[in-house]
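Let's start with one chain on its own, the form predicted on its own, as structure tokens.
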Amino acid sequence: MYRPEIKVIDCTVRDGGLMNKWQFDEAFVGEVYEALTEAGVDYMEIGYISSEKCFSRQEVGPWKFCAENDIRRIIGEREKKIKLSAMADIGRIDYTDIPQKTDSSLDMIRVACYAHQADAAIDLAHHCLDKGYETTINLMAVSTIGFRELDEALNDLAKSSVPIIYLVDSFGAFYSEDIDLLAKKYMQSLPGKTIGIHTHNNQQLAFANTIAGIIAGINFLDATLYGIGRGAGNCPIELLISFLKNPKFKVRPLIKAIENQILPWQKKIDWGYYVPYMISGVMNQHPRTAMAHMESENKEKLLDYYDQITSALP
């Protein structure tokens, strides 16, 4: 399985932060950083880069903003041996919020958008390229759009200078055959570009779908420690690097970080496979209603949630 062009991006802090408003302390982020570095992971996505006009630091933690002074407290003065990434959402950041690469510890900015926002995402990604960053565009929720709309977005992306485009299973709705079909479509529509994949685990398929992407030729792979992430979570990175058989990867540091930092959070927040997340995935719906149900006093009333969701169907 060893393929040297494959890159692994850990999204523990960024995607996991969607479950606790990025309220990870520096000990957590620091140990994740050290573990990923020692494990040989290629990128650590340390959070979002967002405008403080849109979010309050009294409501969300520092990893919603990825300010340079916060990042420097994590990496210190040591030589940085892992690349750092942050995600930017269309409409939640101003161009002036993005520093020049020479003034930032970030190496990559990943622009997240929906298909109808492709033009705005390209503009923002080009702005990041001009400032010296590596860039990707992560096309979200493609399970909810038809091929005509997808083709229009891919056609725009093909004309851009952005080198990496992501296939994102935002709702955990896809099966392996969907990933195979879409990976081929992306590669045919985006010649010369690298394709990435980001999966969610609503149907226990995040790891399997990532493997399907690898087999189809996808080379940028997202994952998180113990699968921590929004709702059902993501592909577990400890499974992924064990599968890849690249001798540069080491799983032991990841297991240590899971024991020390991830398992304590499992007692506070519910991510991973739960029936409400399965239902939202099967229904190809945003997990917000499932997350609300899981945070309520009635989270074990599974049939109530199922009836609520299915009664709203046409």
The other form holds:
There are 2 protein chains.
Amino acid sequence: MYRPEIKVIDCTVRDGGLMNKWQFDEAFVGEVYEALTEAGVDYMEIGYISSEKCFSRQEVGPWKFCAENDIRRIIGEREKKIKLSAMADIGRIDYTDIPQKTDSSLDMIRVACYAHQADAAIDLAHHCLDKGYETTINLMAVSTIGFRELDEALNDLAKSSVPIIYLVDSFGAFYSEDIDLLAKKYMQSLPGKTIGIHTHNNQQLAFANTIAGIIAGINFLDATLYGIGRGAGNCPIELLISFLKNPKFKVRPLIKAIENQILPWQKKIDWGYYVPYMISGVMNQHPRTAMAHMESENKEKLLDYYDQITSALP
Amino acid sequence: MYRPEIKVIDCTVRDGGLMNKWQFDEAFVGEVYEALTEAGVDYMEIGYISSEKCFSRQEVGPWKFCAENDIRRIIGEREKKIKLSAMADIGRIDYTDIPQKTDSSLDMIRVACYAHQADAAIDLAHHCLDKGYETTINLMAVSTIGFRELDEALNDLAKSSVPIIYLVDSFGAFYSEDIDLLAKKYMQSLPGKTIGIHTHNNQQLAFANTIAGIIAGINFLDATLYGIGRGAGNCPIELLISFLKNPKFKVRPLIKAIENQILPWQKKIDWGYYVPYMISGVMNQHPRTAMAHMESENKEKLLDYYDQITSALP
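Here we have the form predicted on its own; I need the corresponding form predicted in complex with another copy of the chain.
Full complex below, order starting with the chain above.
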């Protein structure tokens, strides 16, 4: 698939950090930055932009905040050849915490929200636009809401100035047919806007659903090195880059970064295809109970988790 | 997807055995048999049917041969409620090694072949039909041949009496669009026959490609517990059963068998999504070099494998 409009956004540090409270050291973030640059990836989402009033630096690493001096340590003195992005969660950032674009190395701020927060997200995103950033709104967990609620959110987003809207499969619950249907719905409801996709791999469909999104016309594609990310993780960027035919993309630097930086983390944290994440995905549930199970001593007691989740059904 | 014609074939012992020379003990095969029966799975492929002249029992376990007395030990005295299948490789079995159906607990023999072996496969399959078995031909590695060669094989198969023909993605190289195209081609070229699909997970597309096959009209679906199988493994049966809406299928017994029998093997053998398998899949190559790399001390030297494979390109 060669379509020049396609942009790849790597979320290794941001989404992977949900598994280790952003405890990536500078060597990790630096090598990921170099590898993504060399691979021709369009954006690196280097973390969240959050208020230090909401989280403690004792508990979470620097990429929960994306302070300019931390970013500067990664970039160094070299010319920045990849765009940098940070994600903002509604309610976890004050507008005053966001610097003017001219004072920041960030190029893009992506606002994550649930459907009922669409108004607040639009307000924050407009604020980011006013400050000079590229901006997206990432509408999370749409697998859990009805079409009336989705329509209402999409109608609000259509009227906003936010140019890029994301279809997000937060729980890894969608099949390709769902993506196809929703991608068309987003494009019809949001004329003139670019659509993005962010998938989770609970049912081993993150890559397949990203391809389904591409075929349906989605142009902003999220992925991470070796799929690192919350729970079952994300679309593996090495698969996505191998699939895309734009000659600017190179996979070799990504393989190198996986070998040097991701494999060591795989021995410490359990993202990827595990049965508890598969069950939460099939059941269209937030992965938090599956993550708690995976972090417990009973992580191989698969049937206990299955019975716990299915017995909670109405 | 509820379509009563759909049949699910579990290949846990047969394809998983390619990773451990069929060294599954009786408790393993027995629990898998019970779990598949309870889950409503249609067929259990319990191994290969091969000549003892071609392989040594010292080296490979009993499920490389599927002798009747070994099968009997698994079934016990209870009524058999699941059909049993064995795979035959061209050139590794004498016709005289195949018992009459009336003397065997096997219900189906599946003949695996490459396109250039289609004539020999048809001959063997006709022999199995004559002896009273259900029979399929599984045309392997079709990602490596041109359409002329494929057409020739399909034309021969169309003229045969073999009722079920498989589309096999031996190298895990296909995208869903390939499956869609090929499934339609098989159905047009093989009027009146049932089409099956067997996928590999090198690009995390085994399940997605199986769904693509279902949508295109394929009705015989191969899968294994937790995806266990050669290299990157197969379509995970727990995902497939959760996707299919036929109420006869139950996922809980499969989760239990994974917990009890598959997780312990995961600590001993490396099937699943690993970068070397991903590279061989993207490069449309036999997984043998990736498997050799994964079995070496250098299995985490991903870049060495990448450079080895890509430097061998013409």
